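This document opens with one chain alone, in structure tokens, the form predicted on its own.
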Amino acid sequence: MAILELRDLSLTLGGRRILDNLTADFWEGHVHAVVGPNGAGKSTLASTIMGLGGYRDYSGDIIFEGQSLKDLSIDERARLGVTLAWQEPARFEGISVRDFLRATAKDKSEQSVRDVLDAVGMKPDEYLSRAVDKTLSGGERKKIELASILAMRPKFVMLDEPDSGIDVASLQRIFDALAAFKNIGSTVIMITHSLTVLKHAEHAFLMCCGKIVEKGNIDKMQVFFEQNCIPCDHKNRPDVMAR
């Protein structure tokens, strides 16, 4: 069953059509990937689903659990269970990791906070009293943000480049977090350029020039990574441009 439905979704920014009549269903409880070249509209799609400022003047519709999100604010969408983890996590000067995790956690107990840090491979005794600020590396902040989203127990979470800023040794912890989301019943969309990340999805959509041009299992999508293209009739396809 689809938890999120895109129906003829289009968005124009600065006179350019960024999203172009997208129609897609995201199945409940699955890990989906959205892949495609730079400028395809992947991050714009996530921002539009979340309802960020500047991304709300779209045509078509976004339907979450049977309800249109068209007139709902970011806060209202979040209360329904829709969450977005940015590629570059925010810093919150002065707030401790413990307070940051408790701020939106469903279970605010000390044990719950420790559990979500453990789930992303961070030792609670080393991090709970630290501040979420510039003293943390980008990879540490990424994992703390994932821990905070796990603590929310969202119905639907979008992860923009979840491996960005993560060293190879820590990457498995990101995949552990993906498994944890699935275990609590969350539906996940990963926006990625990484074949390694793609392999942890169950289903994928390929975007190009604001359109979804292919969908299917991850084996089918590996062609994109091998060739940086799939057969199509777009004017920017390399063999068309060479004519």
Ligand SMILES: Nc1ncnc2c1ncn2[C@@H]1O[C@H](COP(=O)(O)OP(=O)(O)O)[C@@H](O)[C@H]1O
The other form holds:
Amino acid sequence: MAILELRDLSLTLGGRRILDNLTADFWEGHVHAVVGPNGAGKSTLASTIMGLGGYRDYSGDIIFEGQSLKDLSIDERARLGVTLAWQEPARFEGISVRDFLRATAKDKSEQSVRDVLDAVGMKPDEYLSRAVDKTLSGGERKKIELASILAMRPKFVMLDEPDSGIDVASLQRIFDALAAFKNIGSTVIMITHSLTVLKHAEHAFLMCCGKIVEKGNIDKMQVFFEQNCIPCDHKNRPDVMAR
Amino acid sequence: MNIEKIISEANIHAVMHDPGAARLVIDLNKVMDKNAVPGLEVFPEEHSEGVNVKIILRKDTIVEKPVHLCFGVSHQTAVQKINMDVTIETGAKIDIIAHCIFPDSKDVQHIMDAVIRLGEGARYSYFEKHIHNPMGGIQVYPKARIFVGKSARFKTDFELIRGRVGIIDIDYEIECEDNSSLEMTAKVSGKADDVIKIRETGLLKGRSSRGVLNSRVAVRDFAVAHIYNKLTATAPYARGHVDCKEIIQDNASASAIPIVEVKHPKAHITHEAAIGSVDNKQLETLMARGLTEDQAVELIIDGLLA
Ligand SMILES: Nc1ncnc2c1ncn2[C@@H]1O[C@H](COP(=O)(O)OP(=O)(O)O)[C@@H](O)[C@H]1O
Ligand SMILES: [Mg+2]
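Could you output the structure for the form predicted together with the named molecule, given that the previous block was the form predicted on its own?
Okay, now the whole complex, with that chain kicking things off.
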């Protein structure tokens, strides 16, 4: 069953059509990938689903559990269970990891906060009292971001470039977190242009120039992606292709 | 008795009964309680509008427990003038925690004039926490002249985040000798028609002296904040940084003037100032986890002032 549906979703930014008539179903409880070259519109799609400022003036519709998200604010969408992990997580001066995790956790107990840090391979005693600021590395921030999302127990998670800016060991922790999401029944969308990340999904959508050009299981999509997108067949020129 | 209110707001009950903890508790112009420890001399002198306090920490004395100063005004209408003269002799070390508490002020002025001298290698940390009532009705004028001797360390934290500010006008001037360091941080939150003025000037005149001036201010409603931070370096290898962050909401306004002046080719000072509404990415991140906009703003501002 689809938990989230895109229906003829289009978005124009700065006079350019960045999302071009997208229609897709994301099946409940599955790990999906949205792959595509840089500039394809993947992050824009995530921002639009989340309802971020500047991405709300779309045509078509986004349906979550049968309900249109059209007039809902970011936090209303989040409270329905939709969330997004940014490619570059924000930093928060003066907020401790503990307070950051607790602020959005369903279960605010110390144990649950420790559990989500454990789930992303971070030692609670080492991190709980540190600030979520520039003293953490990019990889550490990304894992804390994931922990905070685990703690909110979302139904639908979008991870924008989960592998960017992190080392191989941390990447494995992020794949571990996928299992944790599956355990709590979350549907996951990984946005990526990496084959390594793609391999951890069950289904994939290939985006190019604001369109979904192909979809299917991972084996099929991997071959298609390798043959057509590395290097890109048509230079990923939205101005030409997205007409 | 009102002094109880002051002590409980400051949360220093335990200290009040510890013979090993030095303290001085003042309500308006009356010394309510005083305790000194060996090597630390405290001479309070009451006058009609306040108290003159002379503090001397003798050479090489290390005061283990923090010294508590409590300057309260339990009255509704009053002017309180505190003149402090502090000498920390060579090699001595002290941590002071000061509470300034005005639980019932309707029209209270608190004027603090301090001269602080640190001898060679002395260490001094001063944490001043203001606890105001929610109505305002208070004007606070802290003024200090500070001299940091060779290899001495001076650190001060000023915090006014509970209750209404009313008017606060901070004016600190500080001079640093060779190898000494200074670190000043002020955290203030203003609302309604509060007025916040912070003026801090540091002179790094000693070789290899270090200085950091930090200000963190949040203003909302019609509150205004003016921050003026100046750091001057005139000696080789002096290093400094001025850092000011202000978050404004509603019709509040803020200005920041960081001035860095370098008068020696081997000195180096940097500055950073950010004034604006709450950072959009931080806000959207927290909202994407389900916090309302108001809850998200509160968490971000709490963090700024933490
Ligand atoms: N606010 C905006 N205004 C104009 N163009 C934008 C805006 N945001 C993104 N774009 C453009 O949309 C295209 C898709 O961007 P993005 O969604 O970030 O791609 P991807 O995540 O697939 O790399 C890019 O060409 C980008 O420059
Ligand atoms: Mg992107």
